[in-house]
Amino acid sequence: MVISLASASPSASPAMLENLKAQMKLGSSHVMFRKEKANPFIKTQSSGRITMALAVNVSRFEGVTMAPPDPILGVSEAFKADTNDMKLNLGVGAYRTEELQPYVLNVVKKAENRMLERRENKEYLPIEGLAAFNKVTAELLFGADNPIIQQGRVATVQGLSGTGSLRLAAVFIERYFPGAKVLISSPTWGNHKNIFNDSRVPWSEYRYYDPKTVGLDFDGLISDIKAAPEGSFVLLHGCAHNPTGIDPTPEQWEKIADIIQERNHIPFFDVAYQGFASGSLDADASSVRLFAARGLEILVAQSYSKNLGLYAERIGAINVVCSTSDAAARVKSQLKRIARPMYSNPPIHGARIVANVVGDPALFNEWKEEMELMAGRIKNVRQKLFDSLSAKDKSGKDWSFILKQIGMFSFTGLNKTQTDNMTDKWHVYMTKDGRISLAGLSLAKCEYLADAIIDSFHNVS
């Protein structure tokens, strides 16, 4: 910005100029003076003028707008600022103890101690990640004796947890299936749409949640998958659907597989809760294994944030099941090519933890026991919340959907206005779609939460 001022005096002394400068102190702005001759084509009262040019620094980034707060992570920031003793953070899906404190699994501590004892270095991993990790993670997902592994038909690349693994797959789809659409459940995890938008992959929604029953809209789901363009990618939650906690039954999974096979679609699984949903690694992987057993080519993104509590380690993988080992080798090479300019090499610490825990029979069995305990705590909280709601609510409303849901989350059916009441009046922090994370709830706080839900449901339109 430049501001020019003219002096009526044609002969300003150096002292006058310095005095003007002293009077125009404007922070980091730059003040420049120059003596100019009068312009013969412009009539002025003097034969000359003093021009002061004021240059104000203006950012090149003035056109950058402020982004809205993240709908999930922003909840935690608001929670931290609240000083009320009864406050509850039910927004972020991170496991907490009964005392609502973060929890580091014992098997993780043991694995890390072993890593220290071995004095392992911090050299770069290959682009595809730690070989031992890739081996055990594919075996955990599909089963070690699965023919697709024995035949070398699975391309596995270590990714930056579930988000990074999904992003690798999204860029792969955009590059090798241009114009192909991804079908996403309505609702879904909030970051799914961001990932595909930023990867320039078109998407549309298929019906999933039925607000009337607070359950699965199975007929709508089937209808929408049938109507999708042939060869679409169908994004499915392997278990513990986020945000609803509503999963298809085994029979419904069979029907979904039938339709996807008939329409020549490509199933794309997001598996973020294997072992953490039901407490059984095999049960929580049954949907993925069903599709693999049918001979379908599938994509599966994995995360170890929840089941091993490795939230900050950013450890996961993208797996692509192909019809031949040759195709798997080519797919893996291209996934590596995508990863190279994106982040070059994945982190090693979390990969070694997973490889040590899953690859060691003793630690593996101990891990399964810890997962059962974590999943059991969530189930107990879910039951206590249902009991509290049923006992306190005299309206006759059926709250049994809470027990039918599975995993870390429960979809309450509350709307935005009602969730605002939960926060403003009751200091309960949650996402505006009505999802609550039961991992952030203790048995001691269940009755308090029940009071908040009943008040918000019946007294707020």
Given for the second form:
Amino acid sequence: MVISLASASPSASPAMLENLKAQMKLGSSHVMFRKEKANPFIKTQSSGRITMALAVNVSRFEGVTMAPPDPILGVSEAFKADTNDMKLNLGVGAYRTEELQPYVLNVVKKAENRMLERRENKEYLPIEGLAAFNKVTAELLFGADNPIIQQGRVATVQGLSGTGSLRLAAVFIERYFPGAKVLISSPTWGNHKNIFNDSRVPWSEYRYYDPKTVGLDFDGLISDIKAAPEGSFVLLHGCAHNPTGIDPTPEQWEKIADIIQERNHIPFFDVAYQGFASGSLDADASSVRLFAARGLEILVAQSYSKNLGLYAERIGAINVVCSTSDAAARVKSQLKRIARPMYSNPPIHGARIVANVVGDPALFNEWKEEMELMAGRIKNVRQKLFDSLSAKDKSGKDWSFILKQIGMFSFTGLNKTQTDNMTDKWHVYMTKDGRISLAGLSLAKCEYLADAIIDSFHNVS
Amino acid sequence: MRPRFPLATHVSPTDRRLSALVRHLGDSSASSMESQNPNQTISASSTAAFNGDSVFGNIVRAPEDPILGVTVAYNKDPSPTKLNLGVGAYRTEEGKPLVLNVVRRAEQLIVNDRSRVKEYLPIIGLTDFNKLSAKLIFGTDSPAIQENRVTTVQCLSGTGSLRVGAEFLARHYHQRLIYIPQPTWGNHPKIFTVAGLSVKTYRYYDPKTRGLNFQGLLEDLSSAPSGAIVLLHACAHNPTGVDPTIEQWKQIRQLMRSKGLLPFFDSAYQGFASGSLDADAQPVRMFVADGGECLAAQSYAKNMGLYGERVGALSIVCKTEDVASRVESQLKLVIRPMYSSPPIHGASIVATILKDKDMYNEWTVELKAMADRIISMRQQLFDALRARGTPGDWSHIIKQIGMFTFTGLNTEQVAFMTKEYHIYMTSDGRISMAGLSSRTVPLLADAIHAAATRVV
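Structure of the form predicted together with its partner chain, please, following the form predicted on its own?
Expanding to the full complex; the earlier chain stays at the top.
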């Protein structure tokens, strides 16, 4: 029963109010006040007594509406509820083994055991995080011998994985570049918009995905970045674009850097898959390093969720490359000011794991091997899926985009209705934008998935 | 602050030198991308770096955090008798940080458990942890919990819980005014302001009695507008150590409910203050028992010594199950764009301990030992000052509770103690009792005595 406050006002009939009071005794979940009116506790001029009686049993949060479930995380919840044997979860981007089990890297287990043996304490980290972590993470990203590091021009602050690092950067942009826009790719990771919205940073989209070619709309990208107001921030995926899996070629990266320089834009990289995309840490960092080598000032958010499988430990960093070490010091001090009223200082566990793995040559090499295995499994699965699709589909459709795309995700090009068919008929769970997580696919399931995709493409519009 | 966007300039000698350097970087880079462009020239661009300017040119250096700055100064001091009574982290009698035995045990179990994975937690965190945390603070038999009227979400220790709660209130609560005690933890006003709430203070500490200004508190809360949010320290008020008595809490509760004020508890020391988890939760439970709504931020930083793991929880007690469920869905929208989901390690440790009867008991014993050591330090310091005949009434040292003591020393006296005795504390005269030991109490007593007699 929805009652507008107008009808709960003194001018309402006594009978109506009695009815309302009776309702209240049954529990206020039966009654909802329309949200556009203000405080139900404010006394009105006359029948104050009646409205106060109404007020007493009503929650102060009665007007809070149910929020919709997260579009990405909600997929896993729906998957869990499905009882069908053939069900397949290609929703969230977490790596799975061929047996479709979660995977904790061996180097991570070794690092944790070492940490345990050392009986380290659990004192607060400094606001900017674990120094050893900050050092290795910048070196991993830019290269240990990169002059920008040696010159002290990189401000690095440990953040809560990719999301938390992006959030620190977004708040920083809002404070020190008021009115500046962030340009984000169309499409992009769903949470990017939320982060900028909550930080009150305006954003607009640049063309990225071309559905006709199932590839990059490079001309559209360049045109939109060029047209943006000078000094905009351009959010770029360092490698393994999420959700499309489509990355610019090296030549295209050069041109993107050209146009960004020309327009005095500030490049803002989201690096969530370093090493995970191609299997090589250096190759996956080449886009970032290209920009750094041009002497540009850059923001780079990093995450260790996927490449070290540290999803739930929430470990990442925000790096700001500045033209002087003095600027870097000042920027770092302001990033700390943003972190302090958010969570005071970041969690130690994930940071120590990363510092131990990346800082120890033997573990670091072992990590590289494990990462090649993970990236390799995904490449194999892409190949098998492509082979299955090509063999089964007689329409002559070009499925090679599956092989050209890189990283955990593939943009299938399926529309929403077709995606619904994937789920409803085939029990294949994916996000509505047509994205599938290849990390959740096994070789054994490729043929089944191929059948599902072919059916959805050709028989559903 | 207006951003500065560098304009295009002609190619200066500096630019040419920088171009050469950058080309050198490009050629020597190990990246395969660079080698595909051997003839690549990088023209001197108009961007900031080439001019030696920075787009961050207008950004000033932020000052050091006042509390953490004390430790920075302490570290620089070469004196062998220096004493750090600044930051609020527990120290043993030997002056060392402490990891509880039960925490080590729990961690062993977690790390050695081969079935454990590191998959993303749900946005609101570890389910077991949330349920157990609610029971810990509200009581295992709390009707609010049994009626499913409580939503509990895992957050990043006390700070994170306060922040998420404040953001939620700023978005969904009709009254954006929050009253905080004077004084309070330095980070409180920052958290609430940045979340979008307006902050006012209510009188709390009485410097004359070094106790509670109860009249002032009641007056100020009485004049608060209906529906205003009120921050309450559940126990062991930081920085003063002054807590209301149970009788005073009853009056506070009555006043707040009659004015429709919304309680927001900050519980950072449950069990750590008196040594009893239940006793320290009394004020919170009193409010919940009247059937009303409230918020509670919990931290495990001190009582489980999990400081750096950042473990805490925000609970919102609502009128109905339906409201609680809707509130929870909105909390997710606050959390997702902030950090997506919370860190697993600390929460796993807490859940492991809370759900195992033996480990829980072991925890209560270790917790009481920490609380007892602090109470003992209070007594020793009080006795030492009495033995020296230090002028003034120092009984507040044993009346105040928790980690901190508001000594009542003024800034000159504090500066004197730092300079002459190498004793480090915050300039408001707050000392962390956790940083004291039987060995160092005499030194501190000497310093206070000197300050009280020579500096006025």
